[in-house]
Every structure is written in C-alpha cells, then in structure tokens.
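In structure tokens, one chain follows: the form predicted on its own.
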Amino acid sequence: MADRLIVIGGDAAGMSAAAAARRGDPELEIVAFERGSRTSYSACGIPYFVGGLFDDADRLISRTPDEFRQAGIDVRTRTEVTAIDLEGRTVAVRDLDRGSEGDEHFDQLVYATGAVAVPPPVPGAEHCEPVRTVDEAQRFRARLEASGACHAVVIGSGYIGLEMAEALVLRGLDVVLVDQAEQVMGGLDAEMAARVQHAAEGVGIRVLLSTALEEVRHHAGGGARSVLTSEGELHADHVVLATGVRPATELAAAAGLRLGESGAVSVDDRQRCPGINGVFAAGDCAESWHRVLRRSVNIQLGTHANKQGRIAGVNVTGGDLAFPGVIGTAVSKICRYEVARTGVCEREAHEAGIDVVCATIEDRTRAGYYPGSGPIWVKLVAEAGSGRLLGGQIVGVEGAAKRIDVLAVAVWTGVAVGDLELFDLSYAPPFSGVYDPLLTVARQTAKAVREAG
C-alpha cells in the first residue's frame, strides 16, 4: 500500500477518493489540495440558491474541510497545484493567500480537477464571472440583491442556462436566453426540446435561438451594460455565461498523462491512468466508457464523479473495484416541466451510425380523473431489428421525470422494448393510469420495430 496519497481537487471526485482511501487504510497519509475555499459542495444546487429558494449557501456543502480533517485527511484549501512531476513523484503547490510555494511528495496520486467554464470567444466575455462555485454564487446573488437592476441575459440554453434563467425570473428580472443552436437542450431531440422551450417562454423567458453572441459590453467602472448579438443589442444589467465547460486537463497534459479523444484524461475501468503506476483520475476531468456508444466519452455529472472517486480511493488502498460505465442519465426541472433523458437520443444514434426506430407518446402523469394529473411526453429510441432499448426522453409535469430511472435500468441491462411493455410496474391512480406511460410507449416502439423489420 501507498505511504502518502495526494489528491488534486476537493470536490465530489477528489473527496470521495480521499474518504474511501481513509476507510481502506487508516494509516495512510492523505493530503488533498483545493484551489477554492470549500470542499464537497453541490454545484447542482446553485441555481436554486440564486433564485432564492433558500438563503444559507452553506446548505450546499456536504462536508466541510474541518470535517474531513477530523477524519484524518489533511485538506489544504486555497492551495493550487501548479505542476506534477510524475518521475520525481512530486507536485508543486502555491498557497494562494500567502503566495508561498513548495513541493510535496506522493506515492500515489488522484487527479480530480473537475471542469472549467469555457467563455465564448467574444470581446467582454472574459470579464463575466462564472457562477459555478459557492463563492461565485454568493457574489452573484449579492450583486442581484444590491443593484435593483431588472434585465438579465443568459448565454447558453443547456440545463444550467435554463435553470439560471428560471432563477432570475424568480428574482423578478426580465430575462433573455440566447443560444446559437437551433434548439434548447442539445441532449434532447428537437420535438422534445420544443416543449422545454415552451415551458421557459411560459414563465416569461424570451428565447433567442440561432443567435450568435458578438460582444458583452460593460460600463466604464465595471458591470455589464448590454449584450450584442446577431439579432441586435440587448440591455443587460447582469450576464450569465452558461456556454459549457471542458475538463480541466492542463496540469495532466503538461505532466504527460494521456488525454483521450474527448479531451479528458484517459483511464481504465479502475480509474488508473494507463502506463503510470499509482496515478488515478476521476470525475469531470476523466473519461468514461459509454455502454451504448461503445466508446470513451466525457460526461460531467456529480453522480459519476462520486462513484469514480470512491472507486479510485478503494483501488489506491489495494481494492479492486471497476467503474462499469455511463449511459448519460440526467434529470432537471425546467419551469413547469420535469425533463429527463438516458442512453442516446435519436440524433446521437444517427451520428454514431446506429440504425434505430423511435416512438413518442403523450399521456397523463396520473389517472385522468385524479387531481393534479398533467401531461407527460415520452420518447423511446430502440435498435432496429433487435428492438433493444438504446435511449429515452421524458418531459412532463410533476411525477414525470423520475420514471427515467426505469428506462435507465432497461438501457443499462439491454432490455428489448417488447419486454419493457410487459414490465410489472406499479399502479395506483395518484401515480399513473392502469397502463403507465412507459408501458404505452414501449408497446408503440415495439410495434414500430416490427413494422420496420
């Protein structure tokens, strides 16, 4: 076993690795370096904090640095790793408060640097602070509350962009959502995404698609003034950039760690970096094996990061756990609708050269006579010929989205839609009609597979 483990990154993957390693070897010296001031926080909860659904930002923290220290993990916040020497087994670190620098030895290393925001390459965008960390969220909310301003522009219409746009509407702002894509939520097929867009517009968000960002303009003393787009200039007291993130791999690449085609760190199913003994990578900076596409991908979700981190920590201390891969299961609440997906959508299947058959149904989330029943749309993507379920998408009112977990299990295990239509799913009027929408859409998809074959 290792004498000293260094973990680079103090969020989901890094601290899951540190905690698992501590459980695996109570005598192991563990040092975790985190550039920020907090560890193990829920970035997914930031839009809800910004929107005022709760006021205490500390509720986003799963475990504080002091809690980890009490467990025997030497957490050093506000400390940045600036270089990794794989041959010498050292990392160069800088104390961001004192400015001091030094080298730290490691026997084993977990690289868990996460992902970084990618600002669009237009003038002024570099002056817009991301809202990805708790500190950034607190500063942004303070500006919202202090300014009394009423106009905001959100750039990017993925999960985070839509959630932030809704949060700003809850704050009473006039919000414009801008994206150069032809639809919101690129992980959905167009007809499903259109329903999400309708929900956003229903709460007053103005959605501008196929619209290029050209410049973010600021006042002379700082602060946003307007956003220039291909459709004209938009007044903006606040600008939120939600144009995506990329794996934070600069340190890894400089050290000689192998990067995959996705741009993330290449790992095997034990989270080991190939060809380098005792070095692991996990979380948003690492690749994962996609069980449907049959290739390595970089999907940045906290669910994966926590699992990969735990697996890395177990294996650091002599265990033998394997990460079995991903299928891209995700869920969100966008205005009045819950939105979910798993596996591949129709567009992704076509891009991968997979011949598929699809079906979409509209149904009700509960028995039609039961109070609170509302619309749900479900789309399934099945492999032509075999009928194997490859993906699913759900949009609907309360009670819709968590049905995606049934579809995720079916995709994960390779169930055919003909079998799915006969699954023994639960029934009671407060939860569904006698035929759950999943059974109905599975029947329609199975019929389409037979007709296509």
Given for the second form:
2 protein chains.
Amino acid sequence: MADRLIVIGGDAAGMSAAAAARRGDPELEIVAFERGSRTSYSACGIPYFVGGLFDDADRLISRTPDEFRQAGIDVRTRTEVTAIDLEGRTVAVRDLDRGSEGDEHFDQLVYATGAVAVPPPVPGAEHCEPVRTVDEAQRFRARLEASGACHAVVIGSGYIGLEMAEALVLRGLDVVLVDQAEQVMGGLDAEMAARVQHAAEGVGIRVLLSTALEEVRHHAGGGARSVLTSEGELHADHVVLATGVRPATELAAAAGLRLGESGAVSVDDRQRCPGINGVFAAGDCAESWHRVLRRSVNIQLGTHANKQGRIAGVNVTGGDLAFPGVIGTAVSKICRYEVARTGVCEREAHEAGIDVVCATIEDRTRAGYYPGSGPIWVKLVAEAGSGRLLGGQIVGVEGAAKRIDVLAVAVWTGVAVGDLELFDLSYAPPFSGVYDPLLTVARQTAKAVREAG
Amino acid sequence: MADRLIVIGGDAAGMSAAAAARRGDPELEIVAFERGSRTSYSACGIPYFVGGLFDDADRLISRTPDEFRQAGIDVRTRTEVTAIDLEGRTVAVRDLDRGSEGDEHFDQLVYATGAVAVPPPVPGAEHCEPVRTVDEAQRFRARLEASGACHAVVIGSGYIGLEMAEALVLRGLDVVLVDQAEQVMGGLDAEMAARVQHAAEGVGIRVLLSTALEEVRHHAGGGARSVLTSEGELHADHVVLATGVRPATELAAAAGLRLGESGAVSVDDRQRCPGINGVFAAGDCAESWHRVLRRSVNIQLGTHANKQGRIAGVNVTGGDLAFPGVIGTAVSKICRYEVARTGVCEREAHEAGIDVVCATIEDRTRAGYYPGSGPIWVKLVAEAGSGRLLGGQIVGVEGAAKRIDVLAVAVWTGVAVGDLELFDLSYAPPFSGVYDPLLTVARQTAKAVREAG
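Coords for the form predicted in complex with another copy of the chain, given the form predicted on its own:
Below is the whole assembly, all chains and molecules, this chain first.
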C-alpha cells in the first residue's frame, strides 16, 4: 500500500476518494489540496439558494475541511497545485493566501480538479461574475437583494440556465433566457424540450432561441448594463452565464496524463490513468464509459463524481472496485415540470448511427379521478429490430420524473420494450392509471418496433 | 378462429379480454355477461370516493356497457352465468331482472369472475353491507352523509382496510382499526409495517392488533351498533369489513376447471385452462406465476387483471402473447406515507426457505436543504451469496413509493445489489441527496451480503 496519497481537488470526487481511502487504510497519509476555501459542496443546490428556497448557504456544504481533518484527512484549502511531476512523484503547490510555494511528495495521486466554466467568446463576458461556488452564490444573492434592479439575462438554456432563470423569477426579476441553439435543454429531443420551454414561459421567462450573444456591456463602474445579441440589445442588470463547462485538464495535460477524445482525462474502469502507476482521476475532469454509446464521454454530474471518487479511493488502498459506466441519466425540476432523461435521445442515436424506433405518449400522473393528477409525457427510444430500450425522456408534473430510474435500470440491463410492457410495476390511484405511463409507452414503442419490421 | 366468444365477468379482466378480442378479430361475436349493472370500474378508487376526494362516482367507471356495445361487444349486465357445460360448449344464464333463464353457446370462453369478499366467520358479520362496487360505495357514502353517527370500526388492516379507515377519518369519524394479526399490512415486514401503523395513528386512527373480532351487533331495525372483540366491545355506527377476498371459483370448479394450490383457477402462461381447448381464465379468479417464489399465487390487483385479460383476448383471436408472471409489486398511500413493496419480503423469503440477507436505511426524499424533504425508509432483501435482489419495501413521504418500480425492474431482471449500488440513477436536489436512497440501501445490502459470507 502507498504511504502518501495526494488528492488534487476538494470537491465531490476528490473528497470521496480521500474518505474512501481513509476507510480503506487507516495508516495512509492523505493530503487533499483545494484551491477554494471549502470542500464538498452541492453545486446543484446553488440555484435554489439563489432563488431563496433556503437562506443558509452552509446547508450546501456536506462536509467542511475541519470535519475531514477530524477524520484524519489533511485538507489544505486555498492551496493550488500548479504542476505535477509524474517521474519525481511530486506536485508543486502554492499557498494562495501567503504566496509560499513548495513541492509535495506523493506515492499515489488522485486527480479530481473538476470542471471550469466556458464563458462565451464575446467582449465583456469575461467580466461577468460566475455563480458556481458557494462564495460566488452568496455574493450574487447579496447583489440581487441589495439592488432594486429588475432585469436579468441568462445565457445558456441547459438545465442550469433554466434553474437559474427560474430562481431569478422567484426573486421577482424580469428574466430573458438566451441561447444560440434552436431548443432549450440540448439533452432532450426537440419536441420534449418544447414542453420545458413552455413551462419556463409559463412563469414569465422570455425565451430567445437561435439567438447569438455578441457582447456583454457593463457600466463604467462595474456591473452589467445590457447584452447585445443577434436579435438586438437586452437591458440586463444581472447577467448569468450558463454556457457550459469543460474538464479542468491543464495540469493533467502538462504532466503528460492522456486526454481522451472527449477532452477529459482518460481512465480505465478502476479510475486509473492508463500506463501510469498509482495515478487516478475522477469526477468532472475525467471520462466515463457510456454503456449505450459504447464510447467514453465527459458528463459533469455530482452523482458520477461521488461514485468515481469513492472507487478511486477504494482502489488506492488495495481494493478492486470497477466503475461500470454511465448511461446519461439526468433529472431536473424546471418550473411546473419535472424533466428527466436516460440512455440516448433520438437525436443522439441518429448521430451515433444507431437505428432506432421511438414512441411518445401523453398520460396522467394519477388516476383521472384522484386529486392533483397532471400531465406526463414519456418518450422511449428502442433499438430497431430487437426492441431493446436505449433511452427515455420524461416531462411532467410532480411525480413524473423519478420514473426515469425505472427506465435507467431497464436500459442498463438491456430490457426490450416488448417485455417491459408486461413488467409488474406498481399501481394505485394516487400514482397512476391502472397501466403506469411507462407500461403504456413501452407497449406503444413495442408496436412501433414491430410495425417498422 | 372462433365464431363466438363468451366472457364471464364484466370488470377489468373480462372487458380487457373482450376489447382485445374485438381488436384481434373484427368478425368474432363477443358476448360478455356481468351480474352487476356496470362494467370496468376502479375498485381501487372506492376509498377515495368514500373519503370525499371526489364526488362523482361515475368517474370510477372507465367504460360503460354502452361504450362497449358501441365497440361491438354484446355486454349483458344484470345477467348471471349459473353453470358452464364444457362438453356441450354452453353456459346457463339467468336474467336477474326478468328472472328468465337460457343457454348460450360458446366456441371460446374467458372466465373472469373476479373475487368475492370473505366476511369473518362471526355472528352478525353477514349483515354488514359490503363496499366493493360503485353502487355499494354510493350507498355507504350516502349513509355516512345522512347519519350524524360518528363511530366507525374497520375490520382488517391490509391496504384496503387502512385506506378505508383514512377515508372515514377524512369524513370526521372516530375510527378504530381492528386486526387479529400482530401487524398492519401483512405484505410488509413487521418493522416497516410499524411505520405505517404510526402514520395511521398519527391521523387519529386507533389501531387494535392481535384483536379477534367475535361478533358484529346490529340495531333491531338494521344498522351496526357495536362490534365485540377479544379486547372488549367497541361502539360502531358503521362497520367496514376488509378481511380479504377469495377467487370466485364456484362455477369453474363445478364445471371441472382445475383449481391450483392457491385456490384460484389454474392457467398456463397464455391464460389457457390446461387441457381444455378454447377456455381461458384471467384476473382475480386466476392464478399467476410468481417469478421470485417460483410457484403459482393468487394476487388480486387491477394491474394483473387488465394484463391477463388482454392476453387472453389476444390469444383467443389467434395471437400468441404470454403473461410473464408477477413479482408481488404493490403500492398504496396511507395517511402521510406512501407504502410499496415488490418481490418477497424477509418473512416470505424465510417461509419459502430462501436464504436471504437484508438491510434497511432511513434517508430523505430530497436534498436536506431543499424544501419539503421528508423521511424515506427502504428495506432490501437479497439472496445470500449471490446478492441477487429478491425484494424491496419502501415507506416514506411524497415521492418515496414509486421508486418501488426501480426495484421491481431490478428484481425482474435479476440484478445483484452490488451492481445496483453503482447504477446510473438520476440525481437533483428536489429528488434526493447525491446518492439516491436506492443506491445507498443497495450499498448497505451488498455490504451485508459480503459480511454474511
């Protein structure tokens, strides 16, 4: 076993790795370097904090540096790793407060640097303050509360952009959501995404699609003033950029770790960097094997980061645990709808050259006579011929979206839609009609598969 | 193909069979006999109608006799089948309104007589009016609304007893729930059932377990007065019997159809009565193959009745569709909790001689900081050694129970808990912590399986 483990990055993947290594080997020295001042926070919760669904930002922190230290993990916050020497088994570190620098020896290394925002390449975007960390979220919320300004523009209509737009509506702002794409939520097929757009518009968000951002204009003294788009200028007291992130791979690339086609750090199913003994990567900076697409992808989600980090930590300490891959499952709550997806959507299947048959149904989340029933739409994507379920998308009112996990297990285990339609799923009037929507859509999809020959 | 199909029983299974046969063969003559005056109603919805969650009893009807007639199905309500002559291919029928009798020829037959209530074998129980049909529910609700009486006793603490007890609380009655068993909801393990009991008590239901009903006493002019139990006499203006049902097999047995060990009509996976050409059975009166217990069982649920009826109807008309069996999935909403199960519970596994390892967790339905988060308990039952998931039980607040379908697919497809813990299930703060409760309990169960060797 190693004597000294260094973890680069103190968020979900890194600290999951550190905690698992601690459990796996009580003797191991574990040092975790984190550039920021906090560890293990829920970035996913930030829109709800901004929207005022809760007030105490500390609730976003799952474990503080001190809690990790009490568990025997030497967490060094405000400390940046500036280089990795794989040959010499050292990392160069800089104390961001004191400015001091030094080298730290490692026997094993977990690279868990996460992702960095990709601001749009237009003038002024670089002056927009990010809202990705707890500190940034607190500052942003304070600015919202202090200013009487009421116009906000959110750039990017993925789930984070939509969640932030909704949060700003909750705070009483006029919100415009701008995206150069033709639809919101690029992970959904267009007709499902249109329902989400409709829900966003239903709470007053103005959605401008096929609209390119050209410039963010700021007041001379700082603070946004407007955004210039291909469709004109929009008043913007606040601008939120939600144009995506990319894996933070600079350090890895400079050190000679291999990057995969997705641009993230290449790993095997033990989270090992191939060919380099004792070096692991996990989380948003690393690739994951996509079990349906049969290729490595880079999906930034806390759920993968936690699992991959834990697996790296187990394997660092002599365990042998494999990360089995991902299937692109995601869920979000957007205004009145819950939205979820798993596997591949129809467009992704086409792009991957997979011949698929799809069906979509509209149903109700409860028996028609049971109070609170509302719409649910489900789309299934099945392999032509075999009928094997390759993906699903769900949009609907409360109670709709967690059904995606049923489809996720079915995709994962290779169930055919013609079998799924007769599975013993639960039924009671508060939860569905006598045929659960998933059974109904499976039946429709199986029929479509048969008819397609 | 057959020239004339007779269906005995006009509820879920029978009318699903008739409708599927109609789709399968537009030329077939289809006659459905129903003793009552209605077809295809939702018995599952009756407690919610009684409780006043909705007022129009017609909403319980999915399709009326006239609607079936318009679809070309000759529905004869208020008509009882009194005998089946398998040799002569006729059924004897009696018109319940006119009293006339006659024989009707069939080429193929679907036996879908459903289930009948089993009143407790104590004096006075036979005078309690049942609340199983729409008409009975309307009369019962009218009695509740007309009388100022405020004491109700429900006998039987299965899900129907609990749902009825809750409905009566919603109407402002004092409710005592009596069961001779040691726990409510016999389909759950005792510790999970205790949480449901706690929820029932939380809305004011007095739960008397290990308490035998000895007599139901009525006023001289009719109407309940009290129930006598092993623990004393209880004032009871209204008595609801929810002591279970048994398959309605008298006709089948008299005709020589084979009954299985469960007491229900034996069928193969095409819903055919073995050895008798062109005779099918489906729904509450028929057996189902339990895929985990590996034996035939009799489970009365609308979801099975609909599927089995449809399969019978498909096969009647030259199709070849198999019912793949059941795994004991069920869900219910009981007071503040949702309750669900699938596969086998620990006690059932022990009774069946299956060596299992279990784990139970308490978790939250949402991220801790997200409003509306509440408790969820999940228990998994895994095969010792292999770790294959054999069953699950869930109790928790809104959003908890439909997760049972995730476990149902995992049980159905033979997933091991050690694999399940790394499945790509969805995560967002409105729906769970970063590890979904199902992943957490799968991990705990996998650990327990390993530790058990």
